[in-house]
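Take a look at this one chain, the form predicted on its own, written out in structure tokens.
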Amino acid sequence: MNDHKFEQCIKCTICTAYCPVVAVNPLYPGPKQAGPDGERFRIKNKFFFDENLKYCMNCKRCEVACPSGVNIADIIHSARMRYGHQKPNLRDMILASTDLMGVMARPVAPVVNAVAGSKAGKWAMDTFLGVDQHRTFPKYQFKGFVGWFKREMEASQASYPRQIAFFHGCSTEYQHPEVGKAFVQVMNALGFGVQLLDEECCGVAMISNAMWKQAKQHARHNVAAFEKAVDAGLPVVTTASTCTFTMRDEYPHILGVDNAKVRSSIVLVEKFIHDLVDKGKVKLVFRKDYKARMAYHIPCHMEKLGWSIFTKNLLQMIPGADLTVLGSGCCGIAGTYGFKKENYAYSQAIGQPVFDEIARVNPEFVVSECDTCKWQIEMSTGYAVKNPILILSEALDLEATAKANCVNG
């Protein structure tokens, strides 16, 4: 536990103060009880643990406002890891399954998206599982990317100078395959060629839902593919801010899969097209007509990887682009959090400050990078939710993108 640095906690309470769990649940005793005042008792005495750290979020807001750099949230969740002795129910496994989900979902795609939509079928939910009635669940798709990259790109990716390995991830394949599509579009513009990765789930759900042998297993078998990559001269290259921060940091600081060899090769895609800008690397040419108003949401995980940045100067570089970068705030989905029913009120309450300042603002849509907030704000709002690389994909004129970066694939 040393590398977690619990005993350099102040106890300031900062943590407690930006948690946005403890202002809505009594339940929650608070990062830093959680945390490092309950790891001091837990190390002595594991009969201290605390059941109720299974409302922490996970969403890392008090690591980033913890002057002292302690890994709060991680300490809690290595807690539950060693300590823990709820087991994961029906409800959470398939939550936390999204791959097998999504494999089973997808023949049937648009029976398994009726059923759930159905006042009918969030009530069986509700009452058998413990899914929430009033929780609106994505669509499947009934073809991903995966099937259409094969399809229709693959033959011509080596025909790129450059290449890289693209980590899609659960939501690309199988609920937002126009993502994947954005993202090898806009690659290509810019001279990548995309390689495909033999990935798994990057397993933030499962450590969410404590089956901790199963996340493992995922990290160890994506560690082992990223090395395969990185051994080849390829950057992992993502557009998911959750799958990214879990995979750079979750991997060794709680699973305890060491993943040094590749941890600086993970990247997410707009820092990586911003580095190449601002390197002087490639070009950006973008529509003159292309025009729109639009709100960013920046992830708690973007925060905790201090990314954003990357994202905002991207977007502020699209001439027809009115961009809020709104206020710091949770929008209170944490991943499979907010789809459980004794957590689903908390929720809500957590975003309602997101919602409201979003409804202010009244863009024509909504920017994030992470697909958990995309549903929390659409279904709580109204307003559309795009991933950065869509808009991208929007405002840039791909043809004379190409022709800049002198692109011949």
The other form holds:
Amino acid sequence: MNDHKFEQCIKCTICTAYCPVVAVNPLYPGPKQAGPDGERFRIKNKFFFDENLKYCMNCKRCEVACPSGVNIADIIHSARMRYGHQKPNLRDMILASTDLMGVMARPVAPVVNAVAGSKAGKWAMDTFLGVDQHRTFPKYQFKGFVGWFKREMEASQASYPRQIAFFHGCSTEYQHPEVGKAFVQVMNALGFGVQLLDEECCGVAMISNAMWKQAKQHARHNVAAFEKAVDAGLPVVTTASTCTFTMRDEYPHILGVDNAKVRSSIVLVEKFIHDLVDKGKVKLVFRKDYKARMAYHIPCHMEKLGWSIFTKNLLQMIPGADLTVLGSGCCGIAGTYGFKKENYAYSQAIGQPVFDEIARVNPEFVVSECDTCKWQIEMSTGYAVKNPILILSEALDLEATAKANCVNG
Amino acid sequence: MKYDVVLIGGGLSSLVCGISLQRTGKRCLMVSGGQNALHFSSGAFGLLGFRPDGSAVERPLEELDKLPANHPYRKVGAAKMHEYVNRVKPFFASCGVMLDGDPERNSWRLTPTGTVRPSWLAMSDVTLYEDSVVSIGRKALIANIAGYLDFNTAFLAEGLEKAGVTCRLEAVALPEFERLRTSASEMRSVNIARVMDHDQVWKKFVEQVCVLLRDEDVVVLPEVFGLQDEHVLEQIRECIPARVVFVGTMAPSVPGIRCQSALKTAFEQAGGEFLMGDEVISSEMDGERVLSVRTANLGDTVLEADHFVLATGGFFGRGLQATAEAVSEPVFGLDVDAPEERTQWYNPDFFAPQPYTRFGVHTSENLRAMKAGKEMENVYVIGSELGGADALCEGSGAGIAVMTGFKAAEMING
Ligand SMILES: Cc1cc2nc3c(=O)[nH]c(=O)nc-3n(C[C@H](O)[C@H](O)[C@H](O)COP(=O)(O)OP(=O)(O)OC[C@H]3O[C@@H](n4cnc5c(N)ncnc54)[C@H](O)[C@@H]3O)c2cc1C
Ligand code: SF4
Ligand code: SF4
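Previous: the form predicted on its own; requested now: the form predicted together with the partner chain:
Complete assembly follows, chain above in first position.
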């Protein structure tokens, strides 16, 4: 028996029809072949393992489409872990160590940004590391989220009647502290005090780059931290869809790290707020002068989580929001995948329909819960991409909301 | 979350019902555990193709009173059946799916084995013939894409030759497909169709076919064109100076995927919410009323609704489960039409009609589900989740899905 349910496969090939990589990359055998079909052979003899499985972006679109509930991508990545010989090279390790890179880049952020953004720097990364020179690197921030929080916010948090734990993730800390700031402001206005966790990078990039040992260490560390929080009655609230998905589902399914005690407590902020509003437990008061035309790009892992409905509903509550939901499609970045020279062209080809649709809709900005989608879409279309919590913080009348929720901040 | 109607299943029946409801102002949410039977469709819908003795039906509406009393069409009722059949073409057209055929009289289509089969309405891919004896043509050029094995041209030619059509087989090699051919498992209908969707590729293919064409009056092609845009089929027909007939391939079906995607878009454009890849796993009931359901993905967020539509597709869609002891309906635990004795579930003769294909949820006259012998107040069952019909033998699968989808929407709208 196998808990990825490969024996439920009815060989319909529907998964392959919805795989974005198959459409552009001839080297990739496709989900049916790489997943349930290949597994049959691999169980007999590990010699059948195909290194081209590394081209799977782990976007999970195959699983969303499969009528038989086969966990195709889990099969693929478990096989990579069990049979693969892929050893991450320097480039892969650099790309995957999002936290470590942040720590090292932080003190010299302006320099790193300048080098990474310069022609010479891009050429050097391309030539020596295999990071495609067409890529725009997300900028490292001199000052991170955690420092700001500790300096300016931490002291007041205990005064709020209800408390939550916030998993901020790497990009909020190193590249987009404004997302974390927006999160704290909104949660405070709703009457929730924010506590930080002893968190480590969720490890998703390590999974894609075959750094299994490190990924497992991170997973165990985070699960232990979450267990502490959950034991103290705190839900673990997040702002990044891929981290959330990884910590809920990839930990047990791929890394074999048991998160049963905390899984249901790990929630994305959109679901968290939506459910509170739905149950009448909090009120949102929006600014009368907020107006924006936005287009929502649903990240692949949001599709897999099945939670885009919460973001849509929340954004639709904003009276001044004119929301277009973009047709479901992968933007092509898939974390570190699109940064690699060997994947760059595939990555852009996969995302092209998304870029075209955004250009047609021509919104003021794009909405997405995923930061790598943000980087990809901003680089490829020129449109700005915002996390929904940022939009909420801009659209809410925070003072009036605090009053409505009886918060005397 | 509260909706007017929650539909469980995202196949043909659910989409037809959901679009009808959403367009009449009901707020609908549809949950679908993955893709559905449309991905196996030939591109032609059947209403009622065969009688129990295997003879072909010409006018399905005239056969209704001969069907067993628990057949879904008997529950829809003769008057409604007459009304609905004429509603189907405009309904699909409004969703961007053009259907061909006479809604009250069966036509015929060419199958992948080179024989003809009764069909009701069909998507633009399918050529419909007015009757079974009409010759497909004198001479046929069967043109395949080199390396594509799921379109069995030899098999097709054998059938056609028997019907007096002289066949010539050709395979067109295009550089655009070399990429796919490096991985044999990926020369599949939809992957080919994704490449063919580029204007310059299908045009090049069609040019090559025109070069190959000699004195044939028919050109037979696999259904791998116009995945995104059905108008391509019309353009191909215009480009080739012979009658072009498209023939079904192994799954996934290109017309089926196009239809599914058009209907899903129509549902969403009307304001419906579609949850793909999620599954209803439990429910809360009060007597004969379902109050709410939960799904695997939404966790503790419950879905409340005034009405629930169960469109989970029978055995094939995982809407029925069989264990050694019993056949059951997993979502609400509804009553199932199935003999208690397991030996009566199937016919040991593999090719004979199988009793289990008739299994399905037991409903009252008006499609309301039965549970423990009582009629549920707000649960309607539609499509192949319903018992009482052997859709495969009858050639009635899509017809049942559409007719019962319309009917349930009307019942809910009151
Ligand atoms: C192989 C095959 C070929 C066919 N070819 C033709 C043809 O050429 N012409 C024709 O007229 N008819 C054909 N039919 C019949 C016809 O297509 C089907 O009867 C019809 O499409 C069924 O639609 P449905 O909506 O009832 O079910 P389905 O299309 O089976 O949809 C059921 C859906 O419910 C979902 N589901 C199940 N349980 C749950 C749950 N708990 N929560 C959420 N979702 C759930 C499933 O994932 C699935 O998406 C064919 C059928 C099959 C099986
Ligand atoms: S979609 Fe699911 S059942 Fe179909 S071939 Fe792929 S894994 Fe198998
Ligand atoms: S996870 Fe994405 S890239 Fe990988 S096989 Fe599935 S659909 Fe293809």
